[in-house]
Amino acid sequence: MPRWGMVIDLDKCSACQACTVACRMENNTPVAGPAQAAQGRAILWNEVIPSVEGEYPNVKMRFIPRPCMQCDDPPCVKVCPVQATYKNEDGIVLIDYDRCIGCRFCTVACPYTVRYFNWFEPQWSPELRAHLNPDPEVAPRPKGIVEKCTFCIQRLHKAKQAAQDAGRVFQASDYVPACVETCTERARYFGDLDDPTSLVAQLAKSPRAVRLLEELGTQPKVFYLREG
């Protein structure tokens, strides 16, 4: 089986936001809205967080993309009381929906703080209901659960049916999830991270690869390569 994972080129992100946009249009994530965002209630599965290093007057700003790390020995699973966090036989972590009681354990386990909690029943507006995935798998979920980025599981899913229903094996190169797609400046690379020929793994062997927090033990497999 793959092991999925993704490379983000510190040194090409120009903070665009487009893959924040894509991963909302795509897993219709909820919007907060000003009332909500206030109280800390802004949901972004994928989020650009941006840091300054240096003084006034010598500064400069810095972008940090993050999704969901995608740990191979994720703290989150290992918390939830009812076994609605699991990873799945494609390395990917995800939540049963129907199990999740909302307890946000796995909330406060995560180091990344890549999960929300739904406090409230999705609404959107005329014009932001247009874009909605029409997707069943990713139909908009209730309030009282927890959610995060799955790189796009469904596309995964859609890829191998796509594979099967063309009578040929599903390759890795079939499934890439909405912010790898609409990086505009080509800034995330993904795929299978124990191919050897694959771009993305030899990618995350560059002497330029770090991962955030790795001196946890978590092992994401989001790798990120430094500003030269």
Contents of the next structure:
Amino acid sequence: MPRWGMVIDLDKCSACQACTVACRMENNTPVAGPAQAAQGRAILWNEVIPSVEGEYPNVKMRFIPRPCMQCDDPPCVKVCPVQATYKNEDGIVLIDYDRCIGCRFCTVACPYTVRYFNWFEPQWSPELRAHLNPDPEVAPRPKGIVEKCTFCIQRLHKAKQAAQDAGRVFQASDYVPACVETCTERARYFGDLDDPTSLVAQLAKSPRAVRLLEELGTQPKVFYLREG
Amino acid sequence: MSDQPELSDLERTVFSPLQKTSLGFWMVLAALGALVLWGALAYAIQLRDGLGVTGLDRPVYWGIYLTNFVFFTGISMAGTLISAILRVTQAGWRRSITRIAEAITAFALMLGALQILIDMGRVDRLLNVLVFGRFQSPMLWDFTCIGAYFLSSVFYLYLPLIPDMARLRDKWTGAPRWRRWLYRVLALGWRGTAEQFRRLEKLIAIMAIVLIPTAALVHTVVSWLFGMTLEPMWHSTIFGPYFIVGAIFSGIALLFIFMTLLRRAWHLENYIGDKQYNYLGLLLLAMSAFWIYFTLAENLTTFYGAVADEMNVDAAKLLGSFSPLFWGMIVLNAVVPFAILVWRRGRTPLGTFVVSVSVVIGMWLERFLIVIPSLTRPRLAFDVGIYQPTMTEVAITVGSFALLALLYLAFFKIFPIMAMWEVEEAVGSGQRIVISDREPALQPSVH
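Switch from the form predicted alone to the form predicted together with the partner chain and give that structure.
Complete assembly follows, chain above in first position.
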């Protein structure tokens, strides 16, 4: 079974946010609007987060594209009272939207704050609504439950089905999340971390490779290549 | 009561609020009812529109509903402490106030549990907790422990009521039909034989001992809801005992408030007097000292070590945007109790009432300062979270407090305020419930 992981090269990333947009179109995350977004209510499974370090004149601006870390030891899964959030056999942390009770224990337990809550019934303008992804696996989530990045799990399912339909063996390269596919600078890599020949496994071993809050022991499967 | 000439002074005191209700009381009930209605309306809107009508956001996912949850479960400690601990230690002066205290436990737990339901995004899926509940989640520890605590404290509240129910059944012959039916059913055919009393006392003693660890467990698992996450300043081993101390502290304060108001409205001056105010006042002062100790230990350790993530939160509390609330809390929980309660003249109904109002507000702030600041500054803090409670949250909070008072007052319009048989036992054995100022403040052999 592959251990899906992602590597993001911060030297290549131009903070264009194409990944954020691709993610929204692929996964049908609702539009919060400017007022709600200013209040911290935007739902962006893949957010590009600006971070200003230091003070004038020694200022450094960084941009961190931040999907779900897909931890091997996820603190969110530990605390869910109803097993609505779980790690599947592919090592991907998912949410059962039909089971979640909306207690938001997982959202406060995630040290990366990658989990989002549906404060209202999801909304789109008519133009955007016409372009919703018709895939039932990413049907809009109702109000009152939690959602987050799934590494585009629906794409994995489709890729496996396509391989089966074509009568061939499914390969790790058949599957890629929308943010990786769309990245304009080709800063994102995706694949099987357990396959030592895969590019993502090799990059994850690079001396430049770091993980966020590594010291917490959550074992994220998203790696960043530091700016050189 | 011309048809009941045999009533003792105690019985007259206890029966009269059940028999007569003044206009003023109805007006208080109506005012409380209006506030409850306001809260219920706000909740209906929240249910229709979603939790977006609150001030919650990312990363401040929990707000004053969770604050209220911790606060209400905290004050529920009052009943157990006063009743069970004082019973086990055979403190005789507890007898006239045990029921006043125990009723707080039952209703505060109801209100605490209600806060979790109010906070849930999908309360319609509540049964999922029963069907899919997993014990690896601290949330389930809370559901289980609070459920067990609620059932056992209601049972513990009921047991000493049995002889009182029988007495109301036998002596209040002119009672309305529903009351007669209620008292007869709840009296369980009590006849007051020596054997019945022996069994009852034994069961009460067992329940008192069962309740003490249960209560400790409840306040600990409430703290673990926070302590088991990795959030800075939540992930701390001090939380369990810190929450227990805070629970007893705020519980005694709320007990003082209810006790003093009821004493006045129900005319209980002959049964609740100096002794109760003096001893409980000392207990409140001692809990203030414990609370100061824990608060110092928590903040000094964090501040001195100054690990970046935790310091971020602590600096916001001590020096930053939360500092007015923090130092206000210190004044309310530490300065006010010490300024008044160290003096014997301060441990009076008026003095303890002032301190208790101060402590109840201070402890609510303490709960707020536990829940919110850590969430505004998570470990991966690219931005500082903001939280501004909305009118919806205020209405639901006010409504919840009003509901607690409403249920509590209604309860004592149906059930006697004191365990008459217990108070008589004390009088019969030569003990005095009320002692004068001249007696030594702390007399060890009272039981």
